[in-house]
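Next comes just one chain, in structure tokens: the form predicted alone.
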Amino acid sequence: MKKNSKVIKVALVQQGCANNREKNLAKSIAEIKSAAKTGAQLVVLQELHSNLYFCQSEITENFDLAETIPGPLTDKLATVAKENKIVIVGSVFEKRAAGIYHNTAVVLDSDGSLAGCYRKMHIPDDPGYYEKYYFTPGDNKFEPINTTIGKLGVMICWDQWYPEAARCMALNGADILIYPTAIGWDPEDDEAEKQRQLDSWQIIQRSHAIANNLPLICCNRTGHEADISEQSNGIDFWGNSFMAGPQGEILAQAAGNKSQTLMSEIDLERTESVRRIWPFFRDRRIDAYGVLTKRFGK
């Protein structure tokens, strides 16, 4: 290991959930405590991870299950980051005012205070995820989270999907790409296709930590989820989850069907090591892309 190696310690949390609020939030926590009795330093939940996945249906009493931050979840994260030194990357649904709802990730950092939050910005409305009628936009333009073990670029499972958000986070000095995820299969596609659909999420990812030479960390639900409303046969939320090296390689991989609470180590020197042999930043012609702030080209 080389004397300028700043390695950490991280876990992330695969979890089914119940529909039962505590029992999935004491789940968590118990994995948080579990994974820092072992040295983690740092500890990522999944997307929503104290509820089921409500957005399959659009039922308005589902707004009742948002709180506030601070509020009641951030508050028991917080005593557990601090009874445990650990830095924690949860997920609450949000009210941030009458009729302003968000799908946000909070960290706490390793003294109990809340280092910030991250509001999803890019809101998915397909069959199974319809967001747009729960969510409303996030306004923090990709800014990093400062906390103890360095500066963490959180974003929410469909921000994944897009370049340009990770280059924002890495520009604005990110150590690290973390992904809260709900992401899962419609049970009736072929094995052909849910094959593709997981290659295509994992290989996205691991692009933006090779283009922005950073380590990546992903956590998804497993699971079945029923639809209560019936209008579909539910979600198989494929788990997977998994951690990526700032070229990236597969650091660790979870099971696609169990919960299961993944660790590995993640030396954050290695950006400055893997810029100076693939220097993207250096090379980038910062005066060509204006086309990226306009919705489509010609």
The other form holds:
There are 2 protein chains.
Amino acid sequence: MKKNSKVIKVALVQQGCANNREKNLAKSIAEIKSAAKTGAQLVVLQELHSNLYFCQSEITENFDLAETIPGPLTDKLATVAKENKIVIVGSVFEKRAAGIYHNTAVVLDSDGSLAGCYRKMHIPDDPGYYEKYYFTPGDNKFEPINTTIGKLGVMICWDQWYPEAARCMALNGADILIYPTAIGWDPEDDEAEKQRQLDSWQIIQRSHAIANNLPLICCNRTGHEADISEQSNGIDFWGNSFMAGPQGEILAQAAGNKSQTLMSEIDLERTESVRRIWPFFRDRRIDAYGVLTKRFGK
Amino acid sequence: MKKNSKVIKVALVQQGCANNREKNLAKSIAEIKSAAKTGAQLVVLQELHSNLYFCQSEITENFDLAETIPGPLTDKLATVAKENKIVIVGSVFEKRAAGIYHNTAVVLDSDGSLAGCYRKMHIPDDPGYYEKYYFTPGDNKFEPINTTIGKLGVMICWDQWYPEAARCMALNGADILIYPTAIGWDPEDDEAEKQRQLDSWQIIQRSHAIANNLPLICCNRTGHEADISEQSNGIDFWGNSFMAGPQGEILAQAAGNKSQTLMSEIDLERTESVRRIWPFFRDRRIDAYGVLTKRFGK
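Condition change, the form predicted alone to the form predicted together with a further copy of the same chain:
Complete assembly follows, chain above in first position.
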């Protein structure tokens, strides 16, 4: 067994958001600074952390919330990253061009440089989550983003349901899987359905850690947000952000219903020792996976 | 929400094996008959249920255990299937030709006909599980096997660690995922490592149910089996066979350390209603999954 270790200290900021961009961002930044003070080298924010989750309804004016990359939000995060010598994974509603908007994760390295960005590849659309209206699907290729602490396999929310996405990131060399997220319950669902959904969500992500022998960080939004169109009862974002090790084991777990900054140590070298006892990558049947790049077998 | 349902009653036979082929098989058959009497329409046996797990060491004479398909074992299972009007998923150490042996799952339909077979695609090899010595990798294409009760996505043990395999089966139309299995602990591992391994194993399989919105049956071996080569301390097969629904929820769960026949009802129509609320198949990025058919990205 390999005796080396490369332990990093990581944090995630699970927060409830208000209809006040400056306040939301100030809260995130305060938490980043606090995490950095206790030694965190990487901090992950939730999906679209600066705003309320505006995709509950389709409103043309919401495109005014979008900004460029680089732009005001990445400039601000870059300053925080540099001043606190910490790698930040943030989330931007990106205006790439008139008519091309993305749901984009940005990575600021600890020197304040923009290490890279990832445009959400799998775009959901179901009642209360009208993302196909707002977000053009990403055209990146599940490439991890290089930083001073490792190669970050950053994806976003709905991507977390796709084993293909995590596997592509792993095959492209990711050291860790990271999912900024905004998911919650329909308040009308019964408790049994809510529990099944929450369990499914955590299990599918733990399975990506297991299948790829990679640590994983998932940062989710928390708190109730009303549907201003009044078509629905809004969303109860379910929090429960967590970090898992390369056997899918839970390293740290946040509560469901409160803002919380979660910290843990992650040993990036454990991936290699786990891959030695469970060598899944050795035995992949790449000759027989052709249907994976098709819509359906028939 | 769709109001139809197609409920089937299923059983799995988790058993400890002795060094006595006739006795092992008699026990399996008694359990199949008993399950059929209580209304089971499908029964799943564990991997290599007729024998001790002989892959703990590499012994040339062990190839004498192999047999053809059809052959004595499938003939016997066919008779049981027909007499009890039940679909059986069994497991055969198959002699396909001199020098070509497979670890093969067989499906007998309820009229006694051989509905199909699946030759294990992913072959493990690590201390105590020398399967690459015995088993030629399968050359099938993750095609489900058609039966009177549905299309069975039968795979075997090590396949269960590969999200690709489950996805291929789902894309090829499987109604249910089924894994005959033989997995256990190294008695020398500490309790924390044992728990991580057991949890990982159940989570990765529940994730296949979730990702594909399919029910799943996993039938594992139980009991300690010595390593006759005395290179190791043998294997404690960990039982814990289970059935899950299409949100990954546990429907039934066997104990770890005893022979047990587990039964549950499974509603095959629930797949469609779950796929309507979480439409993962709609949004797969088949344009971006190319690396999945490569060994590694670099």
